[in-house]
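Form predicted alone, single chain, as C-alpha coordinates, below.
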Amino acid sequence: MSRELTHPLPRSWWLKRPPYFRFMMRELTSVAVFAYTPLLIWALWSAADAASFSVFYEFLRGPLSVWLHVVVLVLAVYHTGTWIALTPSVLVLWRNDEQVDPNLITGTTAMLFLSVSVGVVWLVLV
(Lines of atoms letter the chains of each structure in order from A and count residues from 1; the text may use other names and numbers.)
(Lines give C-alpha, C1' and ligand atoms only; values in the text may rest on other atoms or scores of the structure.)
Protein backbone atom coordinates (compact mmCIF):
# COMPACT_ATOMS: atom_id res chain seq x y z
CA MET A 1 0.00 0.00 0.00
CA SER A 2 1.44 3.37 -0.99
CA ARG A 3 1.21 6.53 1.01
CA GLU A 4 0.49 9.95 -0.43
CA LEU A 5 3.54 12.16 -0.30
CA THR A 6 2.69 15.57 1.10
CA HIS A 7 4.96 18.43 2.00
CA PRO A 8 3.56 20.91 4.49
CA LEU A 9 3.53 24.44 3.13
CA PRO A 10 4.27 27.43 5.31
CA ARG A 11 1.56 30.07 5.52
CA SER A 12 3.76 32.44 3.57
CA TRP A 13 4.19 30.15 0.53
CA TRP A 14 2.59 32.72 -1.74
CA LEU A 15 5.08 35.43 -0.77
CA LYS A 16 8.04 33.50 -2.17
CA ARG A 17 7.44 34.03 -5.93
CA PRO A 18 5.85 36.98 -7.76
CA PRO A 19 3.35 34.83 -9.77
CA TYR A 20 2.06 33.28 -6.55
CA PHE A 21 1.77 36.71 -4.97
CA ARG A 22 -0.20 38.07 -7.94
CA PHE A 23 -2.47 35.02 -7.85
CA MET A 24 -3.24 35.50 -4.16
CA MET A 25 -3.77 39.24 -4.59
CA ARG A 26 -6.27 38.55 -7.38
CA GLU A 27 -8.12 36.09 -5.14
CA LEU A 28 -8.08 38.48 -2.17
CA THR A 29 -9.44 41.31 -4.30
CA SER A 30 -12.48 39.19 -5.10
CA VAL A 31 -13.09 38.81 -1.37
CA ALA A 32 -12.83 42.59 -0.93
CA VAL A 33 -15.30 43.24 -3.73
CA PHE A 34 -17.66 40.68 -2.20
CA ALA A 35 -17.33 42.43 1.17
CA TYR A 36 -18.46 45.65 -0.56
CA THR A 37 -21.87 44.17 -1.41
CA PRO A 38 -23.51 45.02 1.96
CA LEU A 39 -23.08 48.69 1.07
CA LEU A 40 -24.89 48.11 -2.22
CA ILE A 41 -27.66 46.23 -0.43
CA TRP A 42 -27.96 49.12 2.03
CA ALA A 43 -28.29 51.51 -0.94
CA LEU A 44 -31.10 49.46 -2.46
CA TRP A 45 -32.82 49.03 0.87
CA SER A 46 -32.69 52.75 1.68
CA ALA A 47 -33.88 53.82 -1.78
CA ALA A 48 -37.44 52.85 -0.85
CA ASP A 49 -37.72 55.59 1.77
CA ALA A 50 -36.57 59.21 1.48
CA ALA A 51 -35.58 59.52 5.15
CA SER A 52 -33.43 56.39 5.16
CA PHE A 53 -31.89 57.38 1.84
CA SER A 54 -30.83 60.73 3.29
CA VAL A 55 -29.00 58.85 6.07
CA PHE A 56 -27.33 56.68 3.45
CA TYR A 57 -26.43 59.76 1.39
CA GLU A 58 -24.84 61.43 4.41
CA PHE A 59 -22.75 58.30 4.98
CA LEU A 60 -21.59 58.45 1.36
CA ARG A 61 -20.38 62.02 1.83
CA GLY A 62 -18.17 61.12 4.80
CA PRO A 63 -14.41 60.58 4.60
CA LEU A 64 -14.71 56.91 5.59
CA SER A 65 -16.98 56.29 2.62
CA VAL A 66 -14.69 58.12 0.21
CA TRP A 67 -11.69 56.12 1.46
CA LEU A 68 -13.67 52.86 1.19
CA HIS A 69 -14.73 53.60 -2.38
CA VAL A 70 -11.20 54.50 -3.48
CA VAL A 71 -9.79 51.28 -1.99
CA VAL A 72 -12.53 49.13 -3.53
CA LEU A 73 -12.06 50.85 -6.90
CA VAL A 74 -8.32 50.13 -6.87
CA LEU A 75 -8.93 46.50 -5.91
CA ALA A 76 -11.63 46.05 -8.55
CA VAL A 77 -9.42 47.56 -11.28
CA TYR A 78 -6.55 45.26 -10.27
CA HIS A 79 -8.87 42.25 -10.27
CA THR A 80 -10.29 43.14 -13.66
CA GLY A 81 -6.89 43.83 -15.19
CA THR A 82 -5.45 40.53 -14.02
CA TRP A 83 -8.43 38.60 -15.35
CA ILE A 84 -8.19 40.33 -18.71
CA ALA A 85 -4.48 39.49 -18.81
CA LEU A 86 -5.30 35.83 -18.05
CA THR A 87 -7.88 35.50 -20.81
CA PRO A 88 -5.46 34.07 -23.42
CA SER A 89 -4.47 31.32 -20.98
CA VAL A 90 -8.08 30.29 -20.48
CA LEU A 91 -9.43 30.98 -23.96
CA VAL A 92 -7.13 29.36 -26.52
CA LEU A 93 -8.53 29.99 -29.99
CA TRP A 94 -7.45 28.32 -33.20
CA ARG A 95 -7.97 29.49 -36.76
CA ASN A 96 -7.37 26.57 -39.08
CA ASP A 97 -4.03 25.18 -37.84
CA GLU A 98 -2.75 28.41 -36.29
CA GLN A 99 -3.32 29.61 -32.77
CA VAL A 100 -4.83 33.09 -32.55
CA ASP A 101 -2.36 35.65 -31.19
CA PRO A 102 -2.82 35.93 -27.39
CA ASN A 103 -2.35 39.72 -27.62
CA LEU A 104 -5.35 39.88 -29.96
CA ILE A 105 -7.47 37.99 -27.41
CA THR A 106 -6.31 40.25 -24.57
CA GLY A 107 -6.92 43.40 -26.59
CA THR A 108 -10.35 42.28 -27.72
CA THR A 109 -11.34 41.40 -24.17
CA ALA A 110 -10.08 44.75 -22.88
CA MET A 111 -11.96 46.66 -25.59
CA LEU A 112 -15.14 44.70 -24.88
CA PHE A 113 -14.79 45.45 -21.17
CA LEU A 114 -14.23 49.16 -21.83
CA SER A 115 -17.18 49.30 -24.25
CA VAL A 116 -19.54 47.69 -21.77
CA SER A 117 -18.24 49.94 -18.98
CA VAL A 118 -18.79 53.08 -21.07
CA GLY A 119 -22.28 51.84 -21.95
CA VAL A 120 -23.16 51.30 -18.30
CA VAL A 121 -21.80 54.73 -17.33
CA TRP A 122 -23.79 56.29 -20.16
CA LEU A 123 -26.99 54.53 -18.99
CA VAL A 124 -26.46 55.72 -15.42
CA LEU A 125 -25.61 59.33 -16.28
CA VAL A 126 -28.19 59.92 -19.01
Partner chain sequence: MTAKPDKTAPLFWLLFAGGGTASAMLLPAMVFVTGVAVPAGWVAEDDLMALIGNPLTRLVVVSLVFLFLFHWAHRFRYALVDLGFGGLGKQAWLFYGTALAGTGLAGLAALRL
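Alright, leaving the form predicted alone aside, put up the form predicted together with its partner chain.
There are no partners or other molecules in what follows, just the one chain.
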Protein backbone atom coordinates (compact mmCIF):
# COMPACT_ATOMS: atom_id res chain seq x y z
CA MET A 1 0.00 0.00 0.00
CA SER A 2 3.01 2.25 0.36
CA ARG A 3 2.87 2.80 -3.38
CA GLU A 4 -0.16 5.07 -3.03
CA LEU A 5 0.75 8.63 -3.85
CA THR A 6 0.03 11.55 -1.58
CA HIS A 7 0.27 15.18 -2.64
CA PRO A 8 0.68 17.35 0.46
CA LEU A 9 -1.00 20.74 0.19
CA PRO A 10 1.66 23.43 -0.33
CA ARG A 11 1.62 26.47 1.96
CA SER A 12 0.83 28.59 -1.06
CA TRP A 13 -2.54 26.83 -1.62
CA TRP A 14 -4.47 30.04 -0.99
CA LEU A 15 -2.76 31.71 -3.94
CA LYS A 16 -3.91 29.03 -6.37
CA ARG A 17 -7.60 29.86 -6.69
CA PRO A 18 -9.40 33.23 -6.36
CA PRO A 19 -11.98 31.99 -3.78
CA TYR A 20 -9.17 30.68 -1.58
CA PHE A 21 -7.38 34.02 -1.87
CA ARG A 22 -10.52 35.94 -0.93
CA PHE A 23 -10.97 33.63 2.04
CA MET A 24 -7.43 34.32 3.28
CA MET A 25 -7.89 38.06 2.85
CA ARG A 26 -11.10 37.80 4.87
CA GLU A 27 -9.28 36.02 7.68
CA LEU A 28 -6.45 38.57 7.59
CA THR A 29 -8.88 41.47 8.09
CA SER A 30 -8.59 40.39 11.74
CA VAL A 31 -5.12 41.97 11.71
CA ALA A 32 -6.77 45.32 10.96
CA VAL A 33 -9.22 44.77 13.83
CA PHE A 34 -6.20 44.07 16.04
CA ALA A 35 -4.21 47.02 14.72
CA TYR A 36 -6.94 49.48 15.65
CA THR A 37 -6.98 48.55 19.34
CA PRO A 38 -3.70 50.31 20.35
CA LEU A 39 -5.23 53.51 19.01
CA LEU A 40 -8.30 53.00 21.20
CA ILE A 41 -6.12 52.31 24.24
CA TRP A 42 -4.07 55.43 23.50
CA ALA A 43 -7.29 57.45 23.17
CA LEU A 44 -8.48 56.24 26.58
CA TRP A 45 -5.12 56.89 28.19
CA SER A 46 -4.58 60.36 26.72
CA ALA A 47 -8.05 61.73 27.45
CA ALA A 48 -7.01 62.16 31.09
CA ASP A 49 -5.19 65.42 30.46
CA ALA A 50 -5.22 68.05 27.73
CA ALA A 51 -1.47 67.88 27.05
CA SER A 52 -1.47 64.11 26.38
CA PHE A 53 -4.63 64.41 24.34
CA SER A 54 -3.09 67.08 22.11
CA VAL A 55 -0.29 64.67 21.19
CA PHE A 56 -2.90 62.02 20.35
CA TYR A 57 -5.05 64.48 18.40
CA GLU A 58 -2.08 65.79 16.41
CA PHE A 59 -1.05 62.21 15.60
CA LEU A 60 -4.51 61.56 14.15
CA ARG A 61 -4.08 64.60 11.89
CA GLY A 62 -0.65 63.51 10.65
CA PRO A 63 -0.03 61.74 7.31
CA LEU A 64 1.17 58.47 8.88
CA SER A 65 -2.11 58.10 10.76
CA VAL A 66 -4.18 58.91 7.69
CA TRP A 67 -2.40 56.28 5.58
CA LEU A 68 -2.71 53.64 8.27
CA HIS A 69 -6.38 54.50 8.57
CA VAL A 70 -6.92 54.08 4.84
CA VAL A 71 -5.50 50.53 5.00
CA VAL A 72 -7.53 49.66 8.09
CA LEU A 73 -10.69 51.15 6.57
CA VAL A 74 -10.40 49.04 3.41
CA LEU A 75 -9.90 45.87 5.44
CA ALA A 76 -12.65 46.82 7.91
CA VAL A 77 -15.16 47.37 5.13
CA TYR A 78 -14.19 44.02 3.57
CA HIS A 79 -14.66 42.39 6.97
CA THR A 80 -18.09 43.99 7.32
CA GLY A 81 -19.14 42.91 3.82
CA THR A 82 -18.05 39.30 4.26
CA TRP A 83 -19.46 39.12 7.79
CA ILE A 84 -22.88 40.31 6.65
CA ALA A 85 -22.80 37.97 3.66
CA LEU A 86 -22.12 34.96 5.90
CA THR A 87 -24.62 35.86 8.63
CA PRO A 88 -27.60 33.95 7.14
CA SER A 89 -25.71 30.66 7.04
CA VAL A 90 -25.05 30.84 10.79
CA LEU A 91 -28.35 32.43 11.71
CA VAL A 92 -30.97 30.09 10.29
CA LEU A 93 -34.36 31.22 11.58
CA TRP A 94 -37.77 29.62 11.29
CA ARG A 95 -41.10 31.36 11.63
CA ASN A 96 -44.40 29.47 11.48
CA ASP A 97 -42.66 26.41 10.04
CA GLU A 98 -41.15 28.44 7.24
CA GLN A 99 -37.55 29.38 6.94
CA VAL A 100 -36.92 33.10 7.12
CA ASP A 101 -35.56 34.22 3.74
CA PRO A 102 -31.74 34.42 4.01
CA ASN A 103 -31.84 37.60 1.93
CA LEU A 104 -34.04 39.18 4.57
CA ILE A 105 -31.41 38.38 7.22
CA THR A 106 -28.62 39.79 5.03
CA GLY A 107 -30.71 42.89 4.32
CA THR A 108 -31.58 43.45 7.96
CA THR A 109 -27.94 43.09 9.01
CA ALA A 110 -26.87 45.51 6.28
CA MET A 111 -29.49 48.03 7.40
CA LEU A 112 -28.33 47.62 10.99
CA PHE A 113 -24.75 48.33 9.89
CA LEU A 114 -25.78 51.46 8.00
CA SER A 115 -27.86 52.86 10.85
CA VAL A 116 -25.18 52.09 13.45
CA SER A 117 -22.57 53.77 11.25
CA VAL A 118 -24.69 56.87 10.78
CA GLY A 119 -25.36 56.83 14.53
CA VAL A 120 -21.67 56.71 15.45
CA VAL A 121 -20.72 59.48 13.02
CA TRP A 122 -23.68 61.58 14.16
CA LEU A 123 -22.71 61.09 17.82
CA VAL A 124 -19.21 62.40 17.15
CA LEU A 125 -19.93 65.15 14.66
CA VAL A 126 -23.07 66.69 16.11
